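Only one chain is shown below, in structure tokens, and it's the form predicted alone.
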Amino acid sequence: MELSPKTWFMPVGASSIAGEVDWLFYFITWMSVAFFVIVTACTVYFLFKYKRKPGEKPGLTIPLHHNTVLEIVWTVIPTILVFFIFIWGFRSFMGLFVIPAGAEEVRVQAAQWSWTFRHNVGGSGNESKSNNLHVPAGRPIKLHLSSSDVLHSLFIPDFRVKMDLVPNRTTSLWFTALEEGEYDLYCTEYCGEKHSRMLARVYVMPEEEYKQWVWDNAKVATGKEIYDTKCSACHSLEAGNSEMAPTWHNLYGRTETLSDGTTIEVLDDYIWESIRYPHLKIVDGFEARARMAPFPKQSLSDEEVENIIGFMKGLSDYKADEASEDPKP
């Protein structure tokens, strides 16, 4: 298969599905301007044939009640033409959503404002995760779609491939990618204040490539890693920069006051249970502004928990052994 040339309407089609479709997109288009340039023609003709002579004086138009050859053909030409169409982009929703065997599946969470992906070779066991998608070149990918908060909407406008994300719903989706390269994917479902940094790139590369990339980091993230991937749209590392989420600037360790007026230090077991549970005990102030989205063990796991909470410390001036003073503020 070769690529769908980029065009003034269309970026470079990149996948096996993008010729079908832009084809169907141009075969419409083209369409509607012959009909537009016959219709346009046909009006001037009128406005000038039909224009009041000087000196003519005004009477009745001929009474025509109708031509029926006319009727016919203005009536069955678009009927097969609407047809025509129909069929043509049926089979191609088909087609879009008609997974071949053996594809090879990546699992997608969308979250506000992130991607996750998990690839995993062939059901090895080797599972990576990245907040950008790796996929090998000329192979079927078939992704399973899932969001743990509002609706979101994954697009890959080279791939001419685009699909909802529904909370307490799995949806899925195909494509090929027949060129190596670098690729844009967007959520196009308005999910909130900072939708519009809700982007990641598709890499595609040869299939060994691809597959000792996934045994590369089939490991678990570093905390860094973590906050940058599902924490950093809320939470800040800036000191008193806490317009969203409380920052995490010499957080742990800190007592906060929460919002049904109690304290709590800011340790493991409490980490551990905002991440599980985060509206339980909800600090002071962010009551109206907690918006975060639970955190399974299906999403984060429990060693990831444990890399963040070191993060967490690495970011703090608290020490343990330190316990009875108050961390800096």
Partner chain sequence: MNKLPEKHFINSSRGIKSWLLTMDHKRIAILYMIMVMSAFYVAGIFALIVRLELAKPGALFFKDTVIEKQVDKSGAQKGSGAAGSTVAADEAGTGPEPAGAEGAGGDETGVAVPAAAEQTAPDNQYKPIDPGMSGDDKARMAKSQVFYNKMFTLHGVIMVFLFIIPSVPAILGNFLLPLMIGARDVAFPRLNLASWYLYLIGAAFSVFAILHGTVDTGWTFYAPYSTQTGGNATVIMITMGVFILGFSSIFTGLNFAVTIHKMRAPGIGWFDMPLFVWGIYATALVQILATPVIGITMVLLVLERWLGIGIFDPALGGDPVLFQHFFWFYSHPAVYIMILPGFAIINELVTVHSRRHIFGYKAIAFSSVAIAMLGFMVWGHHMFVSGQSEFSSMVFSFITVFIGIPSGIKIFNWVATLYKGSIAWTTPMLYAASFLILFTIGGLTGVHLGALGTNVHLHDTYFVVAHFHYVMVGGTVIAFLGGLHHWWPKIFGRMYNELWAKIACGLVFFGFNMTFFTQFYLGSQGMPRRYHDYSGMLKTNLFESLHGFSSWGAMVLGLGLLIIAIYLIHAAFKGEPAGDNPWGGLSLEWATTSPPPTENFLVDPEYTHGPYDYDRVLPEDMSSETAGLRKV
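We call the rigid core the largest set of C-alpha positions that still match within 1.5 Å between the two forms. Quick caveat: nothing in here was measured; it's all calculated off a predicted structure. Positions refer to the first chain, counted from 1. First, how it differs from the form predicted together with its partner chain.
- With a cut-off of 2 Å and the rigid core superposed, M312 has a Cα displacement that reaches or exceeds the cut-off between these two forms.
- With the core held fixed, the Cα of V44 is displaced between these two forms by 2 Å or more.
- Relative to the superposed core, N67 shifts its CA atom by 2 Å or more between these two forms.
Please show me the structure of the same protein in the form predicted together with its partner chain, now that we have looked at it in the form predicted alone.
The next block holds one chain only.
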């Protein structure tokens, strides 16, 4: 991997292709500086050297209409240079678009005005969703891009990558992040009112940490999905119970009074029981309401129950067993 040349005009080059792009950028820049100096120096020199003195009456000037050799020189040299630049630019462009085999795939969905990044959770069929991009360092990542409304464009300046997201079409790009850290990700195709707020972060982390993150994040995400499809009809997420059932707001860790007068702390065990056998212990005040149907293993897997519990934890201020929670990156 080429390292980025010493940076002064470009930002940090934190991806494997940044090096080549930067070399090309600086090559063109220095070439431009050279041409600029020649043109400016000649112009300024002639302006002073051949300045008409005040009061001077100019006569006829030299009959120099053209100079074939000079004209060929200043046509051919730039032509060769730009041809070379074209080849070089094309090479680095192909590097941007030929995606290496075995790249980790992240699906990106853009919408006015947010990003959603979806990762597969190894083998489980679950997804890990986030509004920011998390990637492991040192491994090729392929972004599979699509938009659900208008045009957007994904741009990570420090990685030198950019690609439009087009509705009803998929595009892709790839990169290998070299250094762990935090990077900005922008939308660079004007998409309306909050275009300038369509920002996200790229978190580059060690491989192990990344795997852990995908796993942890998936639990939370799918817990919410299960809630949305199976629980939200009766259980609310706002403070205060609904008529139908206790709210999940601050439920985890709360001490509830049951219909037989005893109390119970709502922790993993009670939640497990209430999902599998809801009729066993009913919170006081809800015994006359419509009974919750039991969810056997066939309709809600053990893993999914864990996801729900994870989701509930996120809704709660309860922090007693915080130490046992999975470390977040």
